[in-house]
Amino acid sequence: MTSWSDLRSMNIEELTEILTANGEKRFRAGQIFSWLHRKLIVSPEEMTNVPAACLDRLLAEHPLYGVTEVERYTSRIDGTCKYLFSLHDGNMIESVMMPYKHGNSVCISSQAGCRMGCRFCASTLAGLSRNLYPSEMLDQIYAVSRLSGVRVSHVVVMGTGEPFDNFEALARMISILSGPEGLNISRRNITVSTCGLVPRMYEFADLFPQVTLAVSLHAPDDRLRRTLMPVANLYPMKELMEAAGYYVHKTGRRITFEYSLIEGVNDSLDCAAGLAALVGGMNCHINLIPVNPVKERGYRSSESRTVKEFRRYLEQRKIQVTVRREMGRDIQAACGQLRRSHIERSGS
């Protein structure tokens, strides 16, 4: 048994053991997953087909844990929205929702608050928090679903938290959204965004060769990424970047390496060019973010004249590069802001 004891939480191998060790039936465990993971139900009640009293004896010791909505935010601008959730212990997290052409993405947080300091970030100004349990992560998912009534197709791992942080949970809540007997996302359509924790890299493309890897960067070398990433300090850039080459030769799939342009910090064509030495060679693509401003933290976004000049250097160097189109600025739509307001606002 995992140290998660919650009923969403666990997977349908734990949740018939713990069903017939009660003197069930094998096919409630079926039933009972699916209410869950298919049908995306709220409240016990809603399990009209398992007996009361079956559910009676499994909540007693297996709660249902989720997320309930406190604040939601729509863009004018692009139809983004972003959900602030409450968690059953009081703690608040944040989720996003992305309408693309393609489909529609949720950007999820993997932890309440973040212990990684990245100076540019919301997430991190109050620390962490704790880790998030697989079942708050998958109804991340599950409750933008339910209150926009449009269909996840794509889901990425980049709100607040590190997801290599909470990795057992991570690699659960991938485990179940990606079953056939859960919503069945493809792994392709799954994005893992990390700061570059690198033992947990090699793990990763072990166990989910399919699952896009993204690694923020934001800086081309140790003396700069050390200013801006704590993480530098204990694991430089080499390290970094023979795990991600260890990722592109595991898994044969692209690694993306994200890179937020800060005014004046890291936005220069020397700092261009020493990206492009940096991935020269390498299967990747670089996702190119215009800072999105936290006022805590004075940083500003590239001016777009030079966010096109940075572009068009890599692209002169065969670098696949695109800048990330910006969404939800207008409600708060970096990582962090909109639960730190909440915090400020009630004074908790």
Contents of the next structure:
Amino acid sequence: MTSWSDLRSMNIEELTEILTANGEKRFRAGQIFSWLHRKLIVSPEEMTNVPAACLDRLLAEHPLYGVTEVERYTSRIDGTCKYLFSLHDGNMIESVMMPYKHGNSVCISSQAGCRMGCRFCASTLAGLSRNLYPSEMLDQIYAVSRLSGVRVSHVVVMGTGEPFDNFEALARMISILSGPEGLNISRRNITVSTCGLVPRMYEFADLFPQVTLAVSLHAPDDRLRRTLMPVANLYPMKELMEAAGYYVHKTGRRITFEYSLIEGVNDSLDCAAGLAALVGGMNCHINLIPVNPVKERGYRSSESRTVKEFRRYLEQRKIQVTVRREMGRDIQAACGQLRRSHIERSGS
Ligand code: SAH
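Based on the form predicted on its own presented above, generate the structure block for the form predicted in complex with S-adenosyl-L-homocysteine (SAH).
So here's everything in the complex, that chain up top.
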């Protein structure tokens, strides 16, 4: 059972059921769904071809939730645009729009806060406030599209939160986003990043074989990974790599491993050797991310020479590797920092 029944979280089948139970014609469901997920309306009054009585009755039990812009920062360096949004209950989340040559990519949050506790991450400092509804994940994409006036072609679920800790809502969001009655964004253009909730990785590979999976690794072995990511105590590396292998085997697609480089912690050539041995032979791609310093955490980003050497070591062993381009550094576009600074400013 799902715990959301707000208007924009419902799929077309549920909407049809509710409307016909209210004595409405079936076509109303398609009409309303299209206003919500194609025309991307903000307020119910915009549904001009739907009778007020029909809408009033629907909204009485199924409110229209979404996100409201609170702050916006545009990077002068690369055009990255970061939004701080508020939710109907006052929670704050953030989303980022990144313009690339191949299209516009939106990075969305899946939870308000996070309970995974990764040591280098700002999003988890105040713990988990609550899960986002499918509507709130979708409306981040819709709002960015409305507010920036661009067509969104790619979506990455890499903002605040652990998407696999909010699995049902994530699954609903992907279905609506990639559905023909919605924005119809190709599942191949959607990426979900997880810290490695192993049972959900299997489920995800079965349900969404076309969606790209990224796994946050950040260490080559259990001993080091446990010092950085508490989730490693729950799922040892061996199980994590088996689940990654399952995804690759099941989907025939390349998996991404994220590896944030922290000075003096996980950036030695020994670590690179361990990483190469760990992933060697798997159809994968390693995304190196020089860690974004978070002031509460005390970690520093690896020197660019160290990053280069780490990268070269992997490349020489025929492992596909990229270094994540640092986007929007001038606007705190990294990982929960804007939401965090807002929480601090408002004194909560
Ligand atoms: N919970 C998911 C997705 C959100 S974080 C996950 O863990 O994958 C997206 C990526 O940013 C993850 O790889 C995460 O480990 C990384 N990350 C978090 N804080 C960071 C920081 N300060 N610097 C660099 N990468 C960071």
